[in-house]
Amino acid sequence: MKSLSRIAAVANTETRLASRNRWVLLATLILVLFALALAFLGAGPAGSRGASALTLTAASLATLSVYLIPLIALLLSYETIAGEIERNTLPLVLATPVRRSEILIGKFLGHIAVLSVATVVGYGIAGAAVTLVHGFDPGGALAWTRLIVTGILLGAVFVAIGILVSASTPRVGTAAALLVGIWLLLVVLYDLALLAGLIVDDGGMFTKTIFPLLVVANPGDAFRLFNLAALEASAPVAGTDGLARSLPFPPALALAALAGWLVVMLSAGLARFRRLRP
């Protein structure tokens, strides 16, 4: 019980600090605006495509989330440890009767709390607006709920990545630069490289065997794949987003890959923090 109390205290402090981060507030506002834009632009052809407005919007937001949710997560976590080192407050923190594992888990949970609020508020406003205009649909509401829950899981993966990098460098600026590079690599360049491989392979072994595995191996693509696979019967998608129909394995593997990323990154961050000498 004492351990849980200490973790809760750290999480509460981190939540209050993170909620004042102006970059996070700006990114959340952008999330709300883009979600609202996609809600009404994507919901327009709902009737002609045989799917509800909520379902079509969830399909559009599955792609938007890959870009914005990791960005919010990294903005939250990039100075988690590096900021303490740079401000010379880490020795004071470590001098308290709180274990390093409790400090790191508390910080992680505090960031997840802020990220969850940002995601629920951002997508909740858009979902409420679509429901008011186009009406309620149980299937669409389920897709929306699945999108929010898995979006928080995706954010948790990137929070863990941010904590790992922050614990690996003593400078906030260096941590921020490294995480921008990681975001570009995992969210933008990775998909471009896969598309280039598809073009070069032209339907060969890479396309049929290696490509699906590489998609699942990326946390952003795994998130998108799982959500679009669940939506595909009611909201058909095309292009690389339509990969779910030809997967050589169940879409649930994508969700397992996300969970695996979270466990590995959080464990690596904890191991790195335990070895850190202030």
The other form holds:
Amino acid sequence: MKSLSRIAAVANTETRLASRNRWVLLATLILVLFALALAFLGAGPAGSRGASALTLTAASLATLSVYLIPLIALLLSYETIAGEIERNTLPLVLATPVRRSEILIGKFLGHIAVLSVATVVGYGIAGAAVTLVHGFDPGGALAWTRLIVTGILLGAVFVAIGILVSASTPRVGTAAALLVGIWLLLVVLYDLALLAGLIVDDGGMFTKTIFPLLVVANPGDAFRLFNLAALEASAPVAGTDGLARSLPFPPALALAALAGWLVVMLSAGLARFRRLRP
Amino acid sequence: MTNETLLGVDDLTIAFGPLTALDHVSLSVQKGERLALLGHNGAGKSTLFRAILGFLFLNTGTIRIADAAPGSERARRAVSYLPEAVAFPKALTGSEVITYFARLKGEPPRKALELLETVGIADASKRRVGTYSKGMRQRLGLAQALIGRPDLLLLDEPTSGLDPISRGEFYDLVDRVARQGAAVLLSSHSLTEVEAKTDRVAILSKGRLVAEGRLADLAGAAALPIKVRVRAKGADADALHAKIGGRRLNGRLVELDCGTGDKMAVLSRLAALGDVVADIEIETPRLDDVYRHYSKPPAPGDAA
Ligand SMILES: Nc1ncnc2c1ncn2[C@@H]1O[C@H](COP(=O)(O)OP(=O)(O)O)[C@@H](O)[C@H]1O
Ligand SMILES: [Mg+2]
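Having seen the form predicted alone, the form predicted together with the partner chain:
And the full complex, kicking off with our chain again.
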């Protein structure tokens, strides 16, 4: 009981700080604006045959989310422990009866709450707008729901990475620099390297066996793979190229990979935080 | 160790790599007692606090807090800490900060919020900490430290950067808490400010405890002379100096050193001089002098 109330106190303070510092508003706005831009400014789903506008936007949003959600999650969390070290509030907190695991879980939950609000509200508004203009279809609505739920899971992985980074350096500036590096590496460079591998390999061994595993091994790619595979199962969507059928494993493995990332990153964060001597 | 000992530090050594931050330090604080920890920057004051809180590896020695190990659940319930230069999140209000720490300590927030009244910032409780003055932020820090009536208060340089009036008010608050039975360990490098505000002082110098005890006892043990400044009538310090000796400070002032025992003798001799003396000023050794005496390195040739 005591433990839960302390976790709640930490989570509550984190969400309050995030909303006071306008992070909630900013994150929601970013997601709404990019989702609306995709839905109404891009090539435009109107005229495509087979799939509804809602489904098509969900497909392109799955790709965009791979960049946006990790970035927002890292921005929310990178300062959480390093900032307390800089302000000298961490020793104060650690002097109270609260346990380190409780602080970490509380911070994690607080950031997940902020991220969830931003994702649900941001994508919710965009989805509602697409429905209003192009009409409703159940498959599309399901695709958006899946996108939002797995998007929060993807965000959770990167919040955990952000907390790990934050517990690894006593300087907020260093944490920020690490954050940019990690985002570039996991979200941009990893895919470029895979692409280079595909081109060099030209349909050989790498493409058929190692490549799919490397894709699920990366949290952003795993998220995209799961969503696109699920979309494809319900409606033909241009651009996925029969992805699900060519996979050597069920798409649910991608979700398991995300969950695995989450567990590993949270444990690593806790291990670092436990070793910290304020 | 008696059961009234709330903090017992015995033979404590803390090293950071090659640097010995604390060197075989022993001290204790009893219930209701205020101990001031003095020392220059880098003397090891903050390190001692962090060791007491259980944050550091002890190279030698032991620490007991209310008969519990540092950092243990029991010790953390007994202790409250105010770190030096703490900056609460600017975006939170004073009452949100107090509510947060009350929840962490498992105390009812409603009762904790009354402490804002105690420290005199109840009016600003709904304002964001970012708008607080330095003095108000330290009061908030003290209110936070008082949540749940801790047995042992650890205050690391709580008054640094405060103006003399806020400083005085801060010590009055600490005094009130100590009278309610809490043991207080506070650090300062401003020396005179803790005079008369604490029961005992401990002086750290480069990680070593160089003196510990009641201020009067320390002053006595240091055998520092009382200084008597005599102002000559008609600005004729030379004539006065010829009569009484001592040091001629300027055209009007002559200074004499005298031991505690012969103060009266010196004064009656001066009174007998009659007209030559315009005024007499007596300066008893202050904490600054005592501190300087104890923290200066032993002169070469002094017996160790
Ligand atoms: N984490 C640390 N790593 C290395 N050296 C440290 C660390 N913390 C303190 N020190 C050193 O220990 C000495 C004592 O520091 P401190 O306890 O902060 O002094 P004070 O609080 O009396 O000014 C200083 O020389 C300081 O540089
Ligand atoms: Mg210090």
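Only the largest set of C-alpha atoms that superpose within 1.5 Å between the two forms is called the rigid core. Positions refer to the first chain, counted from 1. Predicted model only: the values in this text are computed from it and were never measured.
Relative to the superposed core, Leu25 shifts its CA atom by 2 Å or more between the two forms.
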